[in-house]
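First, one chain by itself in structure tokens, the form predicted on its own.
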Amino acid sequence: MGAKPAGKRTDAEGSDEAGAERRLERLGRNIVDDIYNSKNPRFTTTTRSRSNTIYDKKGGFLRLGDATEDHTFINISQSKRFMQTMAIASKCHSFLEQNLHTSIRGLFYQLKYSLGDEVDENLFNEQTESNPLIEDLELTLGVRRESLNLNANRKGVLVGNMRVVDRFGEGAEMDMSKMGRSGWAIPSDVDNDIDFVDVKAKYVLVVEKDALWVRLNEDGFWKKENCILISTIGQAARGARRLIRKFADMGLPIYVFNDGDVWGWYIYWTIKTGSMNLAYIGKDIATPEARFLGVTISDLDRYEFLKSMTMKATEFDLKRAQEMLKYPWINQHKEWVDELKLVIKTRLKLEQDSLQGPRLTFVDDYIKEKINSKAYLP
């Protein structure tokens, strides 16, 4: 399967790089206009709260509802937060003008300064103050932070039959089939100044643990099965989730290979439906088409040797399984209801590493058999 280049830099609504800069300038003009017109400066954003987080059953992902809130300057409870948000917007505008990038930690230090000799207070004291305001700004502008030149932590690796054209620096073109044992480090921004081209793969295999990714890479699994092999190295970062979404948009099936425990389930469902804390960009990073290969407790009936490889589920595991049974995006799938009830009944869990019990290469056979027989969970 081939894939066309993504084209020029885009944000969440499809505008180019200058679009984010223009939106920041429009926000600033609106604030200035309010001041000149003797109005209380304000901006409006969608409410980020659990009560305003909705499971979009048709789309298959978590998103924010329609509730909004005004942020005003002349309000004793909002004035500092308003000022802080404007300071973040101003800094992001300067980053775009200079074509410089930083992390959200770097932004915090850019803004960690005193408000003046006569005011014994800093603009920001802790990063926990600035992080939610970045999210407010993303929502207000309708762009992801990556288009504001703010990077999240880079996490995840990839290998497979495809090429990456990265226009950063010298505009390098990299062959993902020649990444060796280390693979290609997935950046936090997989939309801007980067194209994924000549994608020749039947499917994408997402592996929770780096150690299992290394095992499969050593076997040349991706080469023999013609797949894109990704490890999220635990919980999937924004960049990895966005990239998985982009592969799904190319028409590639997405299979997720995780532990059969609370953490493996959580990682899978954040890939599939998104998460509550990132519901404001749910459509852009969720992949409802994803399928869970395992490992599962029901595998005990398929593979006899696994019965000696189980671990006792903790009370936390069992409590989490009970909670998951109440989620509408999970309990609509009978297969998941049956699996979670089986976990609660047996009080067992499995790690994906256990598949190396008979022989190290059995992991390869397990994955192939699960895919070929469609023995996966929705």
Given for the second form:
Protein chains: 2
Amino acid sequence: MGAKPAGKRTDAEGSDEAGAERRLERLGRNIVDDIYNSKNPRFTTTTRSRSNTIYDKKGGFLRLGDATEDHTFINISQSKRFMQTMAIASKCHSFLEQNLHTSIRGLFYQLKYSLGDEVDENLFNEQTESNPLIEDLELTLGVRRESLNLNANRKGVLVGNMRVVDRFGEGAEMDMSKMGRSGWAIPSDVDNDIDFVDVKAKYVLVVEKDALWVRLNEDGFWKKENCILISTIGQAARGARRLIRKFADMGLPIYVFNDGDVWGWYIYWTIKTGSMNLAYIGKDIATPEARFLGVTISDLDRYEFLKSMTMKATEFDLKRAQEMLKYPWINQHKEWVDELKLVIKTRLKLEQDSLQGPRLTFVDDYIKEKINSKAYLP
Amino acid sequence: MGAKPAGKRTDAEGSDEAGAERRLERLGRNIVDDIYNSKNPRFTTTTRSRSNTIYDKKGGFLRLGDATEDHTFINISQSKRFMQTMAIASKCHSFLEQNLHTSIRGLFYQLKYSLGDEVDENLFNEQTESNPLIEDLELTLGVRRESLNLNANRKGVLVGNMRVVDRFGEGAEMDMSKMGRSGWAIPSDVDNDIDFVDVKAKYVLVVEKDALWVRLNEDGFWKKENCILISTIGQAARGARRLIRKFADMGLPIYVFNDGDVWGWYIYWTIKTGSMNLAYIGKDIATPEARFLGVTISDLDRYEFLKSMTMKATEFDLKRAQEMLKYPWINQHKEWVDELKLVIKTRLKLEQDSLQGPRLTFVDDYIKEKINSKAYLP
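Next up, can you give the form predicted together with another copy of the chain of this protein, since the form predicted on its own came first?
Zooming out: every chain and molecule, the one shown earlier first.
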């Protein structure tokens, strides 16, 4: 009997790198046992399909359902994928043993080799073949790729009253209140060999655009307000999403400050409920506690100057606003229904940059007012 | 008589923020003098056109030629632009007085206001109107926008044996050898209120992809080799290009390690000779001393395993390779002509990630071998 999918484990192996190594070894042993017992080698994953992606109403995030699928070796349509998955598992095990990391592109190149003179074929020809098998493996083992020593693309910066203890290499302790104009670059892996300590902040402010983060950092906003100031620099990377989740686990309120348009909304909902693509690790990276500070079209009633700052919404904006009204995780909130309907009615959008219109530091006041008056969206 | 363009100045005003403030004030005074003397208010910029963009063969970079153009107020086709440019100059002066920075988008929003009830028009409606006028102003004043307190988008990371003294805000001193897995995020402005000190390195290695930077950082490559390790994370931002120029000014050799394809070449030549778009500040951000380590298609003769790592060049790759052969700054180098012709002949390309094929740390050996055997391209 092969390895079981993540949700059904009963063992006490950790999901960190050490746990990942043990789980990989157990997966291997189970496959070998299958062979010795004359069974068809097999492992089980959770099905990653649209129909098995559900919105967990109680938890408030997108996750996979209970449907699982078996992968077997003696099966004409599965044997190549099975072999390829084992090759990936073997490589990840060797990365863990060597204590070295790479990207999923680096992994692909380690697997892009000929199967030998008798078979005129490579193990892998395109990265599009290896990527879904990495997700299979993450689900089978119940660990995220970051603990298999596979780095994801990183993006995002942070500053605030806290320290980062990074045991990577020879180790480094960094004071997040002494990062100058730059801020700390949020890495891919924020779980292994890294700690976030002395977190002395009242809340976390997540800002869509780096330009606004730079503006707020210059004003010392994080210092005056005692918050942790993050920019996701557009769509949030896995590492940034995971780190936001970790701050929420520390009990810190999470406020998101984005554009009032399709991308701003999308970035917010990805942070809050997760995304279809990453529903397979939804619980670990979604932050349902997040709140949307703005900017919103309803802000036009609060701030007179904003009326000359609007842009025309595109057909794409309006179409997406209509679609969002159909999502149960959105239309359960009256405030969001009102906001989206207002966008559709006025055909307007607003950028967060426009808050610099009256004076550069107005953006600081806007954020404080929104938080203090609880004028945010759920 | 209005302000003169950059190249023709004879004054000793600095090009830093303090110098920029003085130059803005002089520009204003000159305009006022023109008015009092019943002259048509006027300022002069260097012409930013393809025909006035030249390759400076002696210097080895793209720059603007000597053609200038006058902008006058009493001129039906120029008066609006003139007024808009003065409004930008006035805003930049106020940013310098307040000691606050913003982005060119932030500047645009400060200028997106109605000209009053009698004129049913905004001063600016689109950022595409203000962007070229900022360049006019940079040329008229002879300062880059960073010294006008206008931030450009930033991108890029750095680690190495050196320190950054950032006098931004309350100031921060950061040890670039203690940045853990993250590295220091290279800011937009690497000239004002910032110093790069105790630079103890033999050379600078500039890496196209962040994933390879992360790989090399994990191996402690910069420590073992005593180099400064930078990733531009794709196309280099203004700040990263300027910083590379500054390291070259310190006498450090600059080696660039990119993909062996259209984008890798383009990123290299942008660092080395500058680009058409930024020819107006070419001298300040181009690094003609840079050398291209690879990867190259000629590497296939050096490393047997690379033969199974190649990708097919696209028609776009091949077309661009043909075009590059026509550029005088490229076809003056026999080594580049040979490489590009080899690409066209073999119809192959190579990614830097593929150097992880035999083992993850092979990339370290590759770089060392390329540098030690001087097997780089000019």
